[in-house]
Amino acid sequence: MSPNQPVDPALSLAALLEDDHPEKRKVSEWARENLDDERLFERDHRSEFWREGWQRCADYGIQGLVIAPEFGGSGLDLITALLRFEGLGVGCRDAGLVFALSSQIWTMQMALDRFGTDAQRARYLPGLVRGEQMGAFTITEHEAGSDAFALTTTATPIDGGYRLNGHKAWVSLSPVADVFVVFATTDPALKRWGITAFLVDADNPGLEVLPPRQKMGMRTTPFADVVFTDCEVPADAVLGNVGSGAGIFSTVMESERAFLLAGSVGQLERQITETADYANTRQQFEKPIGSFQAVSHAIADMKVGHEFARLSLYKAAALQAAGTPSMMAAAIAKLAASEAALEGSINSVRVHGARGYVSEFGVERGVRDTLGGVIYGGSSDIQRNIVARLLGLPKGE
């Protein structure tokens, strides 16, 4: 897969030092011109996914950033791909669309591309890259969230394949997905060593996507539960090997932690610029509100959070591209980006005042969209647990 391609150290350094790197800037400019949807306020209110925007991104090459050319992708190295995805976040105001893309690219496609057979990749990747198909990553259950391996969905061996039964929860893209990566246990007695991953088509008998759930933010990312009732799949639906599901999940999650919020880092950059512009033009007491220390410090804090998030993102990327252990760096990147995005959104509302609180200007949407970032992909507390364990601190009860 392309993220394993060698990365020029000069590129890694440039990504850290050049906030306006050309790879990032060209995508942000494209996104401003092509993804500025005048119906965003309405779609957010109605929880509508923008399929046309998804297809525009596919035509531009977003879904294929890190997929090899033989499957229709661009075959980019990881640093270049992240610069482009960060630029997408800068230029696209639809945080739900950016998150949906991130979810497919860094979880579902990552699992398929790294662990799929040649036949599986040839079957699914070209359609995913072209935007003709969409994929979802399906592991979480109502009683298996942070404790991901406590899942109860089963895969019972049958003649020629497996029969899946279980209930998956909070599955991003499930209402529009054409194929699912599904984690189930083939032997509960083996616990995590009995978990296997499967590729299951959405039209497979026994697979049911429940009605979309309404949620606080990321409303333009469709989101629902998925139920499996005697859902039979052939043996060649196994992704990787039988019993390797926990390893696949752990590998993919390390990339997801590090890169899932690359778009949010870009969105925070745009937010800082717009908040500073407002503070320079909004007059109170016959002077710009940006001249007041409380306002200027709030915006300065947004920039500090953004800077640390960017540095953490590209450090984790450089380590992964070099094949160096990156578990702590990935956890820090996820923690830094999610917390900075949320705090920055809150500060932006405070600076904008009533204009920030009402919905029509889109400022308050930032708070609703970023709050989920401290939960999905492993909560902030889970990331802190990872860092603490890697520092050698004792495991709590």
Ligand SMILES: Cc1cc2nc3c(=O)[nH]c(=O)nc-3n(C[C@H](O)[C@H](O)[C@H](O)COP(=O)(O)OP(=O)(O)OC[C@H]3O[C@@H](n4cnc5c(N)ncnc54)[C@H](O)[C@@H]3O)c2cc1C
The other form holds:
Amino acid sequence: MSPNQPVDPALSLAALLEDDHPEKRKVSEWARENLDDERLFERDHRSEFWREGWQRCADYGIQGLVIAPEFGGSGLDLITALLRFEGLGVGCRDAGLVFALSSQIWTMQMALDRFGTDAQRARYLPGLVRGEQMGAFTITEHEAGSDAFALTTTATPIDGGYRLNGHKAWVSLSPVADVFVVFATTDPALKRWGITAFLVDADNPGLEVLPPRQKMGMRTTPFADVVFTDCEVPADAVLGNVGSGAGIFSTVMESERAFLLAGSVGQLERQITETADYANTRQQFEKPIGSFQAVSHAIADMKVGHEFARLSLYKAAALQAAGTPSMMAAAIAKLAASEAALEGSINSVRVHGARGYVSEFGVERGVRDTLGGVIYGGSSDIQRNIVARLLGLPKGE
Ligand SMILES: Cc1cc2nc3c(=O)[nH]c(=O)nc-3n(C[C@H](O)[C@H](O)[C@H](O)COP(=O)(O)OP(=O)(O)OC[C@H]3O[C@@H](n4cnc5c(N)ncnc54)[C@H](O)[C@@H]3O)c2cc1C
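Show the same protein again, this time as the form predicted together with the named molecule rather than the form predicted alone.
Next comes the full complex, this chain leading.
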């Protein structure tokens, strides 16, 4: 796949310097025209996934951005893919759809594409890229969240394969997924060295997706727990090698941290424009509210957060595209982008006053949609832990 595809340094620089890069603008314009769903308010209220929107994205090539042409993708380099994904965030108001796409592309597909055998990739990637199939990535358990390697789902060797037993929590896309990347331990005594990743089809009789859970934001991404009960899989369902699951997870997490928030950064860009427009037109005390420094500074802070988040994302992506260690950069990017998106959404509500707080105007949805970003993919505290550890500070108890 493309992570190793060379990126022209001029492209990385252009991505950093051109706020309105043509690769980004092209997708944001397409998304405005094709993903502006008038039923979004209702779907958010009902926690309803937009399958039609998913298919439109697949037809446009979003799911296949970094997948090789032999599997139906465009085989783009990581910087171009990031620019396009950012554009998707600018143009698409359905943050749940953008998150669902991010989740599949940067975790499930990334794991499959990077660690799968040719046969596994040929079996699953074309359907995922075409939008006919969906994939979920599941490691978290109720008692193993930030401490993901404390997982207790077991994979017991049987004749010709493995039998999985366990309960996975908070799995994005699970109610609609056709295939799951599942992390389980083949030997609990080995702790992280006993963890193995598996590909499990949703129609396996040992796999049960529990009823979808209601959540605060990104309500248009379906989300549920998944239970494995004597779920038998063949030996060729192993992704990578037996015992290499922790390594696969860490690699995927590093990529995820650099890319998962690209859509949110795009969404923040749109919020800044809309909040500034509102502050320029809303009059109080016979002046536009944007003329009050308290209001203009709130919007300026949104822009500062956005700028720092953007630069951090592109730095992490450029390092990964070059095959250079990016753990520090990826942790900073995830932290900066998720916190900027949340702070920006809160500021937008403040500037819009009651219109910001009332659901029908769609501003408050931004706060609900962005709060999850400081939790999933490693919480902000976990990103700070990574930064501190890389600075040589001792590991906390
Ligand atoms: C919207 C959303 C989508 C998700 N999608 C998926 C998915 O598709 N697949 C999947 O497997 N999981 C998914 N998750 C689960 C997610 O990965 C976990 O929620 C996350 O890892 C945190 O685990 P936890 O919720 O158990 O919180 P906990 O780990 O219990 O953390 C609770 C609090 O304690 C803090 N904390 C914990 N440990 C430390 C520490 N060492 N140092 C400092 N602070 C600490 C945390 O920062 C947090 O504030 C999703 C979660 C959300 C919210």
